[in-house]
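Taking the form predicted on its own, here's one chain by itself in structure tokens.
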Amino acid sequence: MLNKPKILLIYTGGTIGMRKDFDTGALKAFNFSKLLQRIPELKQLDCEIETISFEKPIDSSNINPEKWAKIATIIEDNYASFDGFVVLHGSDTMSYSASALSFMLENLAKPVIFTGSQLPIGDLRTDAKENLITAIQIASLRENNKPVISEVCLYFEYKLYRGNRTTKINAEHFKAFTSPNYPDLVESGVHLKLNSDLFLPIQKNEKLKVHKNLNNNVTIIKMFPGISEVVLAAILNIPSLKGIVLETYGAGNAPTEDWFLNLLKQAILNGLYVINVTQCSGGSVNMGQYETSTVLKEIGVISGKDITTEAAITKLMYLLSQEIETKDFKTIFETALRGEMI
């Protein structure tokens, strides 16, 4: 008979464990060890679980590379003992969360699966049984006692996307994510309906590597019509940034004014690395579609592809920190490292 998968539930804060006080109305974390009690549907499920939760709960406003470093220790002096995890956190970060894991968890052969809620445990109308039962169900998922999933993935709302191609697009419905240009990986109905095909290959024999440090010496611009070269300028010359996202238009284009290639020219001929990523919410960039973006291909800026803005800047932080040779940089981030790009 074979042992029953063990999960390993990790609270970081986040909705999904608040509970109204009903003499203020305001909501506070309640004790993720008495978890069982309040969703006794999970005494149902055909695995064990274990709970550990952060000593102070954060909202995930408040989240960092120091709080991912937290998570990724917990998984990482967990990992021999568990078949699984399940990261419970805020859904407004939670796309930025999963992507860093992403990229700080090398060669991960177990499910690590993000999820969080709209609405409080404790409420009536609440999304966050739902989420969490089938995370830990679809975290538990095995063939040949090894686990069908092997990735960082985001689960919401009846879908498991790969964590580090989603967005979250809406602070109302329930339906809070989407994962923009990669389809998901599972859907959860009357039966689980799992898209195989799309996962990632399991790594065999490859021993998990941990990266704790990120470089956070990075920054996001967004175009828009008007930025001015006092502004760039400012931004492009602070003196420890290391890299950029650049969020251009369409697919990947940007003003052909002079000071504004110049600054960028010469920003790239001094280090700083310009990742071009869309503000579209979908789609790709294609540098060299159009001659608004030729001359930025020409000029060194690197292409993002399909990347999300939240994958961008998390894999930028990853790769500054792996001192990496310039000549190499450019090759390397334009690769697809977890699945997060085309």
The other form holds:
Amino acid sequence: MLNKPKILLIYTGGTIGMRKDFDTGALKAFNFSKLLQRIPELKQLDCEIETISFEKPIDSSNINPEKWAKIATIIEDNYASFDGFVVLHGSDTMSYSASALSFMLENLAKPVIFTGSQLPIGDLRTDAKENLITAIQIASLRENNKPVISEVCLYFEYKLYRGNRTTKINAEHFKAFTSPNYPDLVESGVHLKLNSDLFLPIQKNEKLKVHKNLNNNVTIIKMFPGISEVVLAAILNIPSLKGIVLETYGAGNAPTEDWFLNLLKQAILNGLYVINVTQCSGGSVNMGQYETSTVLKEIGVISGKDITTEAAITKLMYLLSQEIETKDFKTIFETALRGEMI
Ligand code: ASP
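And the form predicted together with aspartic acid, for comparison with the form predicted on its own?
Time for the whole complex; same chain goes first.
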């Protein structure tokens, strides 16, 4: 008889485990063991579940690279003993965290599935139970004694997405996430519909490598008509800044005014990496398609292609933490490392 899959549930916080503060009425994180008591259905699942919780569960607005390292360490320490991992996390920054972890966990060969909910688990109309139960079921899927999924994913409202392709689109609807440039990996209905041809291939014989020291000397600049020279210059001249994600218009377009292009050119010559990402919610950067992006390409701006801003900023933090020569950085950034871009 085959052993039941072992799943580690990692509780970081988020609405799923929150309840209303008696005095203020605001939602705040509460004790994880109480949360589990509210889902007796977990006992019916055909897997063994163990749990581990952040000592102090957080609202995901308080997530940061140190806490990502904490999640990565929990996975690393328990990697050999478990078949899959489900990370309970607030939805607000879940796409950032799923993206970050996808880069931090190199050669991942087991499922790491982020999920959470829009309503606390104790709420009568909660979406937490379905999200949690199906996320655990998907993490338990095995074929020929191997995990079916071996990447960092995000499960929410009947869909499993590649984590680093997602973005939060709604603060109210149960369908809070979308994956604008990559199809759903699994759809949950009466049956689980697996789109297996879209999964990342299983890593063979490569040992898990965990990268914990992300470099956060980065920022995101969203272009808008009227952005001024003083503002842009002030940001680009921050001495410790190593890279920026520039959210441009449409297919990667930006103003052609001299002051703008000269500031960027000088910053790049001084060693700053500039990643061009579209501020549209779908589609890809294509520098050179319009005159308004031709110079960006010439001065060495890096194409983010169809990457999300969440994946771009975390990939930048990850690559800056690696010893990569300046001449290779652009090519490596423009290469899909974990299925995050075309
Ligand atoms: N503010 C919450 C958080 O991100 C929202 C949620 O969990 O959905 O932690």
